[in-house]
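Only one chain is shown below, in structure tokens, and it's the form predicted on its own.
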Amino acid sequence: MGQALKKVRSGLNTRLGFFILAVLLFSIKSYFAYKTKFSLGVSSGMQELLLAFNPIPFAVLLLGLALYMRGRKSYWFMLLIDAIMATWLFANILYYREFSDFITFNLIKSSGAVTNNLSQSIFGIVRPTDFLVFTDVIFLIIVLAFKGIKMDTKAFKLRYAALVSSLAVLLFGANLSLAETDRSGLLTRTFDNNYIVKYLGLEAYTVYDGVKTTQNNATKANANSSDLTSVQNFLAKNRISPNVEYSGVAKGKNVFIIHLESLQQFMIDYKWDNQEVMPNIDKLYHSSDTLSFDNFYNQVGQGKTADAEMMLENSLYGLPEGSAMVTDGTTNTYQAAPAILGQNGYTTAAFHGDVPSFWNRDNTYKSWGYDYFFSKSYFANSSKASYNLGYGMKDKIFLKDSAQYVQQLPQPFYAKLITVTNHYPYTIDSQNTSIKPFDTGDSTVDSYVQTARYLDESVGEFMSWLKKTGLEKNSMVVLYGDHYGISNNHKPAIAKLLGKKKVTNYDLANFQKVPFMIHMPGLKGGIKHTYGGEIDVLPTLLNLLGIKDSDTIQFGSDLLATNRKQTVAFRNGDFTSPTYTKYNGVYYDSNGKQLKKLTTTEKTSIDDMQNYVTNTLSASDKVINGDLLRFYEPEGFKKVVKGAYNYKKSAALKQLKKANKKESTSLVDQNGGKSTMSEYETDAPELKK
């Protein structure tokens, strides 16, 4: 035994040995962060297999490239290395956490457009046994430190520092032709990162992202408009035509988009600690005059509020990796509602309690034709903490300033105002709270229903405005939550919240559910069942207005439509339906029943309804990723001169000042010039110290 020991210490003094070690503690320390925090969905022996190999062949090729160098440096350099792919562990186990996720490079030039407040939600999310991926790094620092093995300093052969590349190729080779024995296609049909990440681990994962990246912005430096052919014919063959009754029914009237940030349809409805927690929100949902939605989806990316925004607001979805708003916001052409609403007639104008650079809006906003973007600086007191939270203003500060601007702005006009307060990690000062937190032990869960209730009573406020100014009589208000608000991630709390033992896919599937609601004083209204989303809203509200909408490039459809398509996209090509359900790649009916064995109608279904998800995404990928919109304009419609717009807030108050000259509608103009802002009330308890 002491012999073998000796053995093993005297090849550990070898720089082969040393680094077989290196690549050793590398890919148990991976496999360990794989099981434990990511949920990677391993469901068979060689997926398990897979797991465990998977990050041995890139540990041999990077660590490998250390054994090229000569003496001292070649044990520095593998230690680098070592380190940098632990810290690429790391983030990429924090950012997981949260968004069920892995880190892609637009997600990374994405990343100075979102970094304003990250650090709160940085330490709400890691977690002690996160830093166990660096135990290797320190351990073998310590080990060489302190002379536990000694550093060999003998020249290592060139030939056989190649042969240690070559052997890794092999291993890629080999880890690549079992993964597709068992998923065929992983490279070319995947829309689902879990999959690249467990069967060919997270480097291999970070390397086929790179390409596709690069791929992609040779795709814009390519694309022609030919290119758009395919595209127009798909959604010629999907085209439904909107409902009729329907059609024109908001005519002329302004229109109010209010963003609720993280808020989940369960919490419609919902009552906790002997009370309704949404009162003035379920009141707008029953309401009579309001349409609501009670089977509509988010269907968001990387890209989070981002994509909900694309999707709100282009009928484009969001890319599968990053945020199209900030990867392509600035350079490309799109035919947003801003644009399309302001050349009918309609003043735009966007609402955000936070800096304009946030998720690039100051430059995509432009480009989707809104004349005013009021951001932060244009806030009375903004710069006050008290009057922050998180990622911008508290929203009942936020709506009360807004109004002093909407009252100013020309009618009919066109107003997005973006909430961020009931935003993870859902923190929120004991002054502002008026209901007791969730009890399920999950500390990031249970303060969502004290945020939630703080976002209802903000939006009861504002509509209280609405209706004493009268704007409500000549307003459609929509309202939405834009993605979900608590995460896969905690899947005990999210049993204990809908009364489950434990939650299945099809659970987690419904939970993707958010409020949807058009309210408007006259309309006809009812709660529909119909199954839609994000994607389906700008058809639905064009309609709703009367504004021709049959030849433009969306790829949702009116809502209210009859006779429409109810396979919902989700972004990573699941899909949700009346009659069937795909989640992390399992099937189920519309019982909630898991379909093991398809029988031959069941698979014909599903795979029409996959084929129909597959084509849609990489439809609207294309158009994205080519910028193919610079190649088409619908009739009646024209390009937006996106420099004809500043948001400079001397600029545009100057700008709104001359509008009001020139039309005369705003509701201060109504109001004989004076300010409705007294008629505003709000307990914010801020505002009245």
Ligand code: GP9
Second form
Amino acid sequence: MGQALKKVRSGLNTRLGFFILAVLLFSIKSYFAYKTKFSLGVSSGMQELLLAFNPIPFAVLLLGLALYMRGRKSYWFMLLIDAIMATWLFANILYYREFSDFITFNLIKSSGAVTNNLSQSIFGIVRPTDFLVFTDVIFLIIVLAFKGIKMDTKAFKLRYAALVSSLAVLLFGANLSLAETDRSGLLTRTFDNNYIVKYLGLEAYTVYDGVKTTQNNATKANANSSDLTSVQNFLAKNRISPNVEYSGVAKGKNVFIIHLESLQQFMIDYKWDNQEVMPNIDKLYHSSDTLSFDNFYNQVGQGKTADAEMMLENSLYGLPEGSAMVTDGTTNTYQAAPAILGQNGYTTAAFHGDVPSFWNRDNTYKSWGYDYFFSKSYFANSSKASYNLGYGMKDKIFLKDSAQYVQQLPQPFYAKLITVTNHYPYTIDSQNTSIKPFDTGDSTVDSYVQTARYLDESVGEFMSWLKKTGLEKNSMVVLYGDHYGISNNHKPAIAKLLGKKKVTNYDLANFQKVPFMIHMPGLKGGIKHTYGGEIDVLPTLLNLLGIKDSDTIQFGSDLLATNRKQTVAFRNGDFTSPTYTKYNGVYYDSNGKQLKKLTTTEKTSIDDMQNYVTNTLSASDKVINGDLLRFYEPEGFKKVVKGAYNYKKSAALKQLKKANKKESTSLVDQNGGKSTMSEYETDAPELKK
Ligand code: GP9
Ligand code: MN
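The structure above corresponds to the form predicted on its own; please provide the structure of the form predicted in complex with the named molecule.
The complete assembly is shown below, putting the previous chain first.
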């Protein structure tokens, strides 16, 4: 025994021995992190084996680079690589906790646009055990520093180092082929980054992502107008005609798009603490002149809000990774809602109570044709600490301040208002709290009801102002939840909220429903059960507004049309429909019963849906990745001139003044030149004198 221990010790005192120890510790640590920090959906012995094995090839390859160096340097270099890999793992753990996904290069490239305010979230999500991923590195540093292991300064033969590198490649080859046998098309279809990490590991995923990003940039350079033909063919095959009963019923009306941050459909009519949680939104939902949809899904990917905005205003999907507004918002050509409406006589404006750079809105909105972008600096005292929370100004203050500008917009206008208070981590000050938190015991989930209530009150105040000023009569108000607020990482809490013992993947699919409502006095409303999602909003609105939409490059369809396909694509290639649902790769029938073995009929239908979903997502990606809209214009549409827009406060206010001189159609003009702000009632405690 003593002999064996001695052997191990002397082995560790060689460079190769130390290297093997480092690889071993790294692999154990990675496996520990995979098991405890991510939910990768391991569902078989083979997958478990690959999960344990997959850190090894890259550890051998990367730590093995140090073997090419001489002397003590070699040791320190190995530890440096080890530390970098640990830091990368750590960063991914934090990111994953909030977004259920891994970091991408696109995301890093765009970090300038998204880091703002993110630090607060990161602070809120880091857990002490996350730091365990540094244990092996610290341990190795200590044993070297205190000479528990001696450094071997003898030269390591280059050809042995090369042998180690070759071994790494060999091991990776074995890993990849085992992975491909278990899941074919792993690297070609890749709708889900979780799969790649599960089968090939975090390091392989990173390399893969890097290669793809480089390819994407090349795609744009290589794309040409003939690429658009296949997209157009796909759209022509799937295009359906809108519901003529509703065509033009909102012609010439103002349009409000009220973005309800992180609001999910299950909150509609939800009772808690012996009260209705969202009385204002519920009332709108049930109003006879509101078209409401109870099978409307969010379809966002990593881009979250940005993906929602992309779908809502372009009927193009977000990208499988990163935020298309960030990666392709500045440079691509778009034919977005603001541009279309702008060319139909509308004034267009976006409102957001944070810095304009977030999600690259300041550039993207120009590409989309927004005349105005009222962001934080436009609003009085907007940097006051008490006016802000998390991602920007508190909704009540923000909406009131927005009204100040809304009333100055020449009508008809298209105004998008982006709320933020109901955002992770759902913190709210007690003076703005009017309902007790949920009691699931999951702290993130529990306060969600309080910020949702605050959002509801904010919307209620804004809607009252619309009514009082008469603006409501001339407007179509569209409200939508952008994406889930409670992520799938909170299953026990979700089960509790839904009154279930356990949630299945089917429940989680349904949990992706978000509110979508179109309210307009005189509109023939009702709760519609059609299956649809964010991608379908623009065609629906254009039909209501009576704007021709028959030759646009849009991937959704009118939600009111009678012959809709009703297959809703999720960004990772899963889908739902009135008949079948696929979520996390598992199939369900319409009763939520899991389909383990598909009958021939089921298989035919499901294959058909999967084909459609795969094709529609990839065609949409082609449009964005290849910047294909630069090769095409719908009839009558004029290309957006981005340089014509200036969102600097001074310039914009001047422009607004000029516009008001030219046409006296704003609410203020209609009110005899007087502001209507005295009609705006808010109980925001911050605004109390
Ligand atoms: C930021 C806000 C939040 O401006 O829209 O974005 P999200 O984190 O929900 O994507
Ligand atoms: Mn959001």
